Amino acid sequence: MYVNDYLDTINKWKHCPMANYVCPVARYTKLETNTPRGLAFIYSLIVDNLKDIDEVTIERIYQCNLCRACEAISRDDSSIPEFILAARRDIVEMKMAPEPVIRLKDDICNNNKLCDMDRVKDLASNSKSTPETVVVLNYESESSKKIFSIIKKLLAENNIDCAEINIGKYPAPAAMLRELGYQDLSSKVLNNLTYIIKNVKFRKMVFITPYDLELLLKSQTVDIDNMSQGLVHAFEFLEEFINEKVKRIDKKKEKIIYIDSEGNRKSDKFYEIPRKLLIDVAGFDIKEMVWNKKESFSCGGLTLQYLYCDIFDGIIKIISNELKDYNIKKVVTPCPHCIENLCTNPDLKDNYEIIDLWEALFTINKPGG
């Protein structure tokens, strides 16, 4: 059983309530077996018969959306989402994964072409791109697609080559099954993904959501050799453009309100760098939410709205809550999978503008010189 990996996290955790205040599903559920601290404390009474597993225990077991606030203001390297991750490896080969589980699973390995190797060869072989290309991962959505739009017009004057490579439906397929409790396809997803890094040629290959790339990026299974240093983060790519580029943006002092994205909580850039580019560069004045930073509150994640949707919608609930206190109307978070997750709201979608960090400094704010 994977979870025998973790029983010293369980062990700590089973008796601390120290991270129970950023857990966001705990938060709108109000149930103690929601938090960091009743789900380990539930598997450590089951641990030893993994097989008297109940459907209770498993529904809070995928109620975690895994945003790893948690594991970010941990004291030690103790984690629970990876023990959460390890539960869901045993529950999907004791065949107990819910019904939506599966649904989802088979979902994101019809409609995402980095789960089948011919149509990630095709990807590859249609790629078009030279040394000096900014290939864009890009995947089929409508905030997704505007920053692209954006990218793609600002590189064009500038005299830079961009191309798309456009994975399908899902923001993150690698990342999504393992969260899921497939970690078989998820590291098949990982090995299809390099592939195309290894037979497209780039200058920087743009990674429009964080999730697959953190995940690229840590795995020991997966060989990119020294080709990591030309895979980036957007907003990473935007920081080195505008040091590159851009010769001036005008500063323009609007009040915005920032939210992070979940991303790396244990990596500062995920934070400094978007604050950078906003603040000093832009000039704009931001608003901070309540919980920010390492301690930010989720968007909801990659999977939860797909298997629980009634927390889904809580947790933004709770975010369209406080943004109704400061009385601004513009939204910037760095990646487009919050924006629409954002906007499943139907107040946030209609009373407040939410973009992206390269709409907020090349849309509102011209560069200039």
Given for the second form:
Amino acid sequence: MYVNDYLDTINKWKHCPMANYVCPVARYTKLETNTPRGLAFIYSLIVDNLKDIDEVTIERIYQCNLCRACEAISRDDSSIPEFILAARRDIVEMKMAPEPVIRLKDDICNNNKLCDMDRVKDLASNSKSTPETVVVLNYESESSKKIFSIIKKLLAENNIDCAEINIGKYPAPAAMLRELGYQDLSSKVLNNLTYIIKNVKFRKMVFITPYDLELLLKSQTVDIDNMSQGLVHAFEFLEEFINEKVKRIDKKKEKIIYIDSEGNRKSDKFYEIPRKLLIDVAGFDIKEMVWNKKESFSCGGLTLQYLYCDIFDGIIKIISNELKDYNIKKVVTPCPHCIENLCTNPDLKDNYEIIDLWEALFTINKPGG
Amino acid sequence: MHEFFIERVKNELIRIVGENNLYISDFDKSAYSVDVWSVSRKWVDKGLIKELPDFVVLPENVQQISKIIKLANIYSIPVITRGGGAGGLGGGIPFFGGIVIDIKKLDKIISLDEKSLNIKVQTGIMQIDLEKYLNSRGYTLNHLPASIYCSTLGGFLSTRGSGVLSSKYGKIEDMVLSLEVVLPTGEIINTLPVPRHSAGPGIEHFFIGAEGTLGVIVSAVLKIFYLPEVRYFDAYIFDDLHLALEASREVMINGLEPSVLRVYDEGDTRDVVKKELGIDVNNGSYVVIGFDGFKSIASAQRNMAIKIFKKYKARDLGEKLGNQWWENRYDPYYPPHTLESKRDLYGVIDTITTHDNIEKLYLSMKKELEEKFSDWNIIFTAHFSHWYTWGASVYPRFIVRKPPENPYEFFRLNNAIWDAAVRVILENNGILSEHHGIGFHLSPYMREQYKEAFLVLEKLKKGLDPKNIMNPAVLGFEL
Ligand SMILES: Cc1cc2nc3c(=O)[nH]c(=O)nc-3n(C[C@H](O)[C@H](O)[C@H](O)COP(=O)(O)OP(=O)(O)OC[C@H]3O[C@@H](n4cnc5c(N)ncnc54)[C@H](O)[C@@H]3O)c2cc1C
Ligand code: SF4
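Can I have the other form now, the form predicted together with the partner chain, not the form predicted alone?
Then the entire complex follows, led off by the chain already shown.
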């Protein structure tokens, strides 16, 4: 059992309620077995052979949003989400994955080019990029399309060649498959991604969402060492671009609300970049959401909306309720996937302008110099 | 309960709260069969969970709670109210099955009165959410317990909880203006809108500290404060505990209103302060003292306190260490620091008494436990963290690093240690608990504590809860 590697984590947390409050799922359902303590507790009954795993436990394990908020406030390196991932791997191997999980896995595999080597080879061979091109790894969505068009325009203004590789329907297939417990499929996607990295020419490869990049850089099995310098997350690239090419951005003392992205984790080295850009560079007056920073709340995550949409909707509704308090209509979050998640709520979609960093900096504030 | 009967109650509960708010799977119920009482946790570790509730419900409004309780009365089913499940004395364990009402969906802020500075709020709210809501508007409740992150307002009201600023702002009961309560027979009542009056006894006090035995507290009006202009924290070390206690008493009786006053005994000074807060001090008694409010007033109070401390030859360790305590104060409650995660047998026997008894009580308990349980290499330390003009609380902690593996022996040893400690408390005019409540564990001592006066509580219980369904087995009430 993969979960056996996490017995220490389970033992540490199964009696400790101090992480319960950050858990977006538990904040919505209020149910003890959705909390980090509750999850560790019920799973301890299974690993200690006191109870047999059943449908309800599996449901609770898949209801975790893997947002890593509980990990971020942990005082040591014990990680509830890593234990959940291991438990899901076991569940998949035991062939006990719930129906919606299997359906989503199939949909990702069918609708994402990175899942299939033939399509990956096509993507690579169709690329017209040169060693000077900035290649943007994008997926099919309104918000990511918008961001790409801004990037493209800005790069063109600076005579930098730019190309897009569109991977398909989902933003981060490797991370999503891993979340579902299909580690082998996830590794396969990473290998296919490596094929693209090795066979496409680029100066920089920009990942529009951070999830798969993060996995790739941490992966023990794929070898991209000598190319990893050129792989960047979208707002790392944005920071670099501003430092190198944009001499001045008009300061605008406008009030905006800033929502931490779930993909932008507190432990990441680029966690503070969006704030730096919004405040120092663009001069925005930002109002932080209550759960931002150390105790970041979740935008709804990668897979939860397909598995337990009631919980997903509930989480977004909590965000929407908080926003009502502030009387500010412009919301910035540094990830297109978060924008899509937030816009599933009609109230948010209709009453707020929810935009990404690129839009905040370059459509509201035109680049100067 | 017979299966047919379970099915009948289940259907009626579904009619009240809806299918989505009722949980009956074994796993869900198991997680509601324990709180953080170390014995209950040891019990489940060993596979001995026996006391499962029959139903877990998460009502969405007060009317639903009222209907659930009326239903429970019809069938004489126990009702256990559950907040964050962080109570430390087994008060929320469904020993006799029944219905666990998890109250956390009642978490709404009802109104904020910025003129009279009070807030009306439902009691299922997590304390941290309430505090963050207030902070974002420039206010605070000034109730900052270590479990702010895992307990509900209702839990604190039901156990008369204390936060780290209690020496200035009081305990949770001092913050209550009025309460809304669902009685054990299902009626919904409100206490008078303000607590200071002469229209009879304040009946809100029947419910504060009642640990769910006299009803479910569903909302409360609480006083709030402006966030302070300044917060000062200073650290000192005294040559010994006696000097530290005397100096602290003098600060209190002179009305200097420190927001924080924490006196650590020699053991805590060495162990807790050094290991857990990463602060390097060797011996003596470590003290953190804090003042807050307007700068001019807080500075004046601080200067007066410094004078008193100097008189007792306190060494100033500086603001940095004081601030470090404030910044890191929650760290000891997270793994890997928690005693639970180390599998120790431990207990915190918080008690309170008047200044004239405090040192005697502490020394007697230390002597009694260290001598009686020397075979178990018991470690006994304490700090004194909630101060009043008339007395202070002692927060003793015992640890047995190698407790018996057998859960029954573990339970017996735990009981023997507590029993010895409780005897010392009762002999020295102490109270069984300052802020953790009584729960199941201390329940047998309540009659001894109250003597004849327990009759008042008993009559209250019988009158309000004739079927004895609300949280049976806690607070000393008969079954
Ligand atoms: C790490 C840690 C640190 C702690 N630090 C402190 C501290 O600094 N100060 C302090 O005071 N306590 C502290 N405690 C103890 C604990 O937080 C308190 O006892 C708290 O009151 C429990 O609240 P809860 O919401 O977790 O309640 P629960 O454990 O769910 O319930 C406690 C009792 O209250 C009853 N109850 C709960 N809600 C209601 C309601 N609405 N109406 C009627 N009855 C109700 C329950 O039936 C039960 O008897 C700490 C606990 C932990 C685990
Ligand atoms: S990873 Fe997120 S959703 Fe999962 S238990 Fe931790 S806080 Fe909850």
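The term rigid core refers to the maximal set of C-alpha atoms that superpose within 1.5 Å between the two forms. As the structure is a prediction and not an experimental result, all values here were calculated from the model. Numbering follows the first chain given and starts at 1.
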Core fit, then K51 C-alpha moves 2 Å or more between the two forms
yes
